[in-house]
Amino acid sequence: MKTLMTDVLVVGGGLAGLRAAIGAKRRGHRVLALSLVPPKRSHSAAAQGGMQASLANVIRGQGDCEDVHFEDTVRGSDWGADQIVARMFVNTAPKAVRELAAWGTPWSRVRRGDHNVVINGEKVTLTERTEAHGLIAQRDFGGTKKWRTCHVSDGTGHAMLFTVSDQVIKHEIEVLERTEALALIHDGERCYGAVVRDLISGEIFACMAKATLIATGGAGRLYRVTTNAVICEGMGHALALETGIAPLGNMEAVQFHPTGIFPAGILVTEGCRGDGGLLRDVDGHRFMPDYEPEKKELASRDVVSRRMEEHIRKGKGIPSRFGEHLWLDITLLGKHHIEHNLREVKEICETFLGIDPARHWIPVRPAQHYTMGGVRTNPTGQSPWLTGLFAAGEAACWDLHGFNRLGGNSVAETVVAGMIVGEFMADFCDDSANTVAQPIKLAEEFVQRESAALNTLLHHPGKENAFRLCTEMQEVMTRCVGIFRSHDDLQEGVSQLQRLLQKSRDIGISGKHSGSNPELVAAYRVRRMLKLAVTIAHGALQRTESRGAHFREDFPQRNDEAWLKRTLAFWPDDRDATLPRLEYEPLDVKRMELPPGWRGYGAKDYINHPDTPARQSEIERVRNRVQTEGGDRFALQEALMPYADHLPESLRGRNERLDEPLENNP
């Protein structure tokens, strides 16, 4: 049996996995990365609009800091986020964006003096400070109080991924391209690596490691229309789920992006609306101010997506042979702005729609975009259930995003989590307690098990077609587990997905070769995709409230009293199982820096947690005491919810801004 030995095994070649790999390698550890595609083709390259970091360089970002970013993130999550993790994140994001700048990412930069922008549909002149000239620029994004989103025109992910990938080459980190992890090797308590399949030759072998990181991105391909790449099928999620030990967290939390081009679903960045674009209906009417008069098009993504679908339900959609859609109008931004700041959007519109967005409105409708749920980890990125298993990025439930993430926070999370988790994996490998001999016999058992399963699948005379089952699954998820959810729809979805999962055990494959065989790959992946799909639907059915992107029409209130808790999904060790086992992890209001309250959208209609009033009173007492003692915002934050000890020591330092120089902010 072929066996590769390493210290750190990274499953996934996108931004989160590569940045974590760099961190571990710089600490002197051997690192091996697996990637379905060449790393520079990973889905991270598709991110357009930017990454959030509270630099406060631009005039509309003045006054921004970690405190404001933290509050925006927690409110955006609808109080589903782990607030310790949110603090770790907002502290590290400025360090991450500056590190990328040092590595060569060509961030868009501030230019001194007057320049014209569009705000709320009106042309406005902003005057940027002379001292900010040449610093990293930020644009506006939904759900934020300040302009915070650092960008490279509208090709941010592409630029970031190429920069980080070049660093991987510089550090001589080995990447096995076109390889796929089939199963985690574990003994029920400790993860030792993964069983790997070469997608070209079909060879199956073991990769043994002290620490194993899942960083495989999202699971958008569970839905019919998604902004995700074709490789985003949730296989990293499935690796953990199928252990039966490491749970997935909050899988019912699925985000829909408001502006997928219609009907293809290809992403049109939130930067279009951040730069001043408007949403219009069949009459050309700008409708978002009717629903959200304060934030309008720049409400949180879950809110904008629901408002768009509500408006279509009212008969205000634009009919087409593919269905109804709405318009995104960026013509008011002007040809020069579009060609310089929204170049990818222009190319997408020209290529897939045959229109010039400087002259024509863009047909859009919400499309599945992001998976908030993932492999449940603690703040170090490690699974508390399976020692040695880590996760980062969209594949993880770290849990930064709760039930809705802010635009720009996910791109930032990839490199921030990569920085943090990479250090903690290195610490794990440094610990002599974790240098136990790797059990080769256990690896052989897992390789034999996976080889036998694939061989059985290849030669099983089944009636079912994997591609057809996948299409049916996507239709069920789109119809029953979408933006609006109800008991009847979810119950139907669960039943249909269970039926499809049972049928997937009778898949037949016409091509019997074990090498490069797309039919075989589809067959073993669709079974796992169906497990993830039924996990999402079942979790959504059980959660009888509305929170963030999870909106129940039959339970429209957020219910903190009953549901301020994280869903944990375990897959039973039963080959005939068709449902996960669900447990729940309460969020402790008494330890929150920002206790649950009104998000700022719609009516103030939610059911309070019984501990919230007492925690709010306690916060006021602490605030008054710190002010009386002459303490600053750092002293107040430390008194409310200490978090710095959760960060690697190298990342604990404060961040410098024009208005907060480090000599005044030690």
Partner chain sequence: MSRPITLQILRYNPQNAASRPRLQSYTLDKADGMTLFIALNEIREHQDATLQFDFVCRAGICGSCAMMVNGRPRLACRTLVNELPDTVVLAPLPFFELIGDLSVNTGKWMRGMSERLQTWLHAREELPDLRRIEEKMEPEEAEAVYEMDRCIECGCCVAACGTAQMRQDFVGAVGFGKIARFRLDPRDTRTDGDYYELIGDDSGVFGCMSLLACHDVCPKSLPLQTQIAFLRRKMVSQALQPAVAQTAN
Contents of the next structure:
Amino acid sequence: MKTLMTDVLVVGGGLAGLRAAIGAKRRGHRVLALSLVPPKRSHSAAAQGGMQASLANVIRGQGDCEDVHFEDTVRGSDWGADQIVARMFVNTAPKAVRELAAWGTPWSRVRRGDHNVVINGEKVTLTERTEAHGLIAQRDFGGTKKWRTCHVSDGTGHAMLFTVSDQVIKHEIEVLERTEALALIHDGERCYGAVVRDLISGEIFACMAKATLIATGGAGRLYRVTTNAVICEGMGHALALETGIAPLGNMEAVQFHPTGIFPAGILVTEGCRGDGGLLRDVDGHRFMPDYEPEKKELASRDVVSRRMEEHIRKGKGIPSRFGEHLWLDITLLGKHHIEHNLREVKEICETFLGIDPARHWIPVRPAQHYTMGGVRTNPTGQSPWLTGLFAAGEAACWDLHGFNRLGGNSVAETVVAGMIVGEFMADFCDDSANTVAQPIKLAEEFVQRESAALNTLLHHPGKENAFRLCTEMQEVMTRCVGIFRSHDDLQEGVSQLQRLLQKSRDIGISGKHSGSNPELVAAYRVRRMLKLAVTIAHGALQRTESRGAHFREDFPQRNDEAWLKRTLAFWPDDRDATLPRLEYEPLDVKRMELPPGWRGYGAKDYINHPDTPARQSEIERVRNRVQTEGGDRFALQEALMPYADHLPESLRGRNERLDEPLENNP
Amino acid sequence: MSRPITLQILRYNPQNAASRPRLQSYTLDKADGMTLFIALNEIREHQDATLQFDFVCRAGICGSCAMMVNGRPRLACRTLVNELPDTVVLAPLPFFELIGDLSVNTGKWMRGMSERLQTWLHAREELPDLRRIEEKMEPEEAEAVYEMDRCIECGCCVAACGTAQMRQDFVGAVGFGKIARFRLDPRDTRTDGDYYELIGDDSGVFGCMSLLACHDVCPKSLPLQTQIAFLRRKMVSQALQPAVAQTAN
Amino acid sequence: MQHIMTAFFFCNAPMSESLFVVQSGLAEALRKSRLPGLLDVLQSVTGLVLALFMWGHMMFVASILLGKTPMWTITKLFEGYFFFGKSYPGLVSCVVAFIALVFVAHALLAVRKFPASYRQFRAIRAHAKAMRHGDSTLWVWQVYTGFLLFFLASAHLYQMLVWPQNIGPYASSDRIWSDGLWPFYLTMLLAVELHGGIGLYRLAVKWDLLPASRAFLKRLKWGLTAFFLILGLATLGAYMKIGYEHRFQYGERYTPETLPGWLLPFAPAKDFSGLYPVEATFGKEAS
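Next block: the form predicted together with the partner chain, after the form predicted on its own:
Complete assembly follows, chain above in first position.
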């Protein structure tokens, strides 16, 4: 058996994994990264619109700071987020943007003087400050109070991924491309690495490490219509779930992006609306102000997606042979703006729709976009259940996004979590308490177990087709576990998925070779995908409230009293299991900096948590005290919810802004 | 009514000693909006589960699915079946290591190219103070850098390159594009002398014969012709400089 | 081929440090040679010189289309006849020698880019064919025509170098018709015009110094090639016709019966005494 030894094993070659790898490597540890595809092909590249960081360089971002970003994020999450993590995140995001700038990301920059922009359907002139000329620019995005989204035209994820990936090459970090982790090696308490399969040769071997990071992105391919890449099948989620020990958090929280092009589901960025694009119905009517008079097209994604589906249900959709859709109108932004700031959108429209978005409206309909749920971790990124197992980015439930992620917070999370978790993994490896003998015998058992399983699968004379099972699962998920959910649909979904999961134990494979074999890959993956799908559906069925992206028609209110808690899903250690075991982790209102309230958009009625009023008055008291003491916003924040100790030392400290110069002390 | 399309796919599995390259035909019905991504997946789902090909983003962003469509490299995910003739030959990209059928190992070559050309920013400061306001940069400079940064390393340019078909060590347009990108970046400290060390030979810019197929097939429409010409002029003026400047180490 | 060139450039260099470094297989560790850059420029410059020369050359030989006397005049001009009062065909040899030198240099430089093995040749040919890409196909044609020119142009240059006196309305025509060289010239014409036209276009896109789009350059290239091909074919036809009519006077040289008035003052009086005052006299070309 081949065994590779390393200090840090990174599973996943996207932004989160690569950034964490660099962090650990810079601290002197040996790092090995696994990637299904060459890292620069990772789905991080598809993030178009940008990354949120409160730099406050543009005039419409003036006054922005960590506090505003924090509030936007927590409101966006519908109070599902871990507020400590949100604080760590908003304080590190500016540092992440600046680090990427220093590494070469060609961020779009502020140009001094007058600019004509479109806001709320009207042409407005904004004047940028001379002193901001040449600093990193921000654009508007949904669910934010300030213009905060730093961007590289509309190829932000691509530019960031190439920058970080090139740094990986510079740091001589080895990436095993076209390899896939099949299982985590663990003894029930500690994780020792992973069993890995070479997707070209079919070889199965062990990668043993002190710290193992899951950074495999989302699981959008559980749905038929998704903006996600075909590799986003949730295999990292499944790695943790299948241990039976490390749970997944909030898997029922699935985000649908308002503007997937119809019917292919390819994403056109939120930047289209951020830059002034409008949503129109069959009559050409701009309908969002009717539903959301304040934020209109720029309410959070869960709200906009729901309003769109609601409007289509009212018969206002545009019929087509593939179903109904709505229009995204960016013609008013003008040809020049589209060609410079939205060129990726232009290319996509030309290629897949054959239209020029400067002259024609774009057919759109909400499509699955983001998996808020993931491997549940503590703020250091480590699973409290399995020592040595870390997770970061979309694959993790860190939990920055709660039940709805804000646009621009995803790529931001990848690099920020990469920076933070990378440091904590390095700390973990430095700590002599974690230096244990690597149980090679155990690794061998795991390798043999996986090899035997694959061998059985390859030669099993089953009658099910893996590709068709996958399609069926996607249909069920799209039909029963979509934007609008109800008990009956979810119940139907759960039982259908259970049935498919059972059928997946009888898959037959026509090509018997064990090397590069797409059918074999589809077969072992669809089994895992079905476990994730049933976890999502089951969690959604149990959660009898509406929160963020999880919307129950039969329980339309957010219910903080009963449901201000995180779902934890464990897969039972039983071959015949078809349902996860659910536990719940309560969120403590008494320690929240921002107790639950109205989000500022969407439904206004919710059932309060009993602790909320007390916490609110406590916060008022603290606020008054700090103000009379003459304390600034930092003092107030510190008094409400201290978090700095949670950050790695190298990433602490305030962020400088034009309007908030940094004193020469730390 | 939908018309059928026949895809003749070059099948070969280098892992199997008995395998010989051959064209295998698959017929399916065209549909509106059907791309080669959809068509190939349909074939794999319903006709031949062993067919190997690569897709990731299926939106023309990641560069995974470059293949030869009727002899020319292009991104399969962005190729609409309706725009193709009724019979189409699909073949893997030449030059790169073949994994099987339409799947090639572009990633391995690209990493080698990156290591060889040091395609990362050579900054003045290794670890800047991240709390401080970022260094300024002219908006036009950032845009110019991004223009070249849009390369997705799909390999189309190399597969289309006559020189690369004859010289395995040629860095290709993708390599020149990278160098041009960092050369344009005011944050990079390297000089033309440094770049000459990377591409100043016949496996670099002087090996390029300006057949410009790279420029013509680039799915991102990068201005490769002008950028390579520009690099060539800069590298030549480097070569023509007095020997003293050159050899000073 | 590049190694041969390198050796060629270094053959007179004294035994140096670098010699032993290279012999030890450590060349890659040295700073890069400036040679490839110089060679790339030289290849372009020699190509440019040859192509421009070819256009001039074509204009000169095409003077036959205006008549025998204009062609004779140009020939004599190059032989210094109107400056020194006597023909010095050696002057033509000097020009030929220079061009031959440029030609050899260009050939050596260009051959570095040729397919070096059958494997490479097969690869590039299949590539250009399957790609159906204009510029790549043109390059394959450049290889074919370049290969032909190795022989054709070498032979022609040798001929002109050794027998420069055999240029003239009758001398050239006899060579083309009675010596049976017209297939040789026809092939060379096609090869030269294709090779030169493609080459100039390639230079334009390679160095990108002209403020013109590639599409325009390509149209211009085809226009010029067509123009020079037609001109060349007409010229060759004219020589063949004269050669055919002159086949029984093979060897006889041409002397104009008359000269245009503006040229007369430059013509040596002894050869054209009969023309003062202007009056037709029959004479023979100086032999």
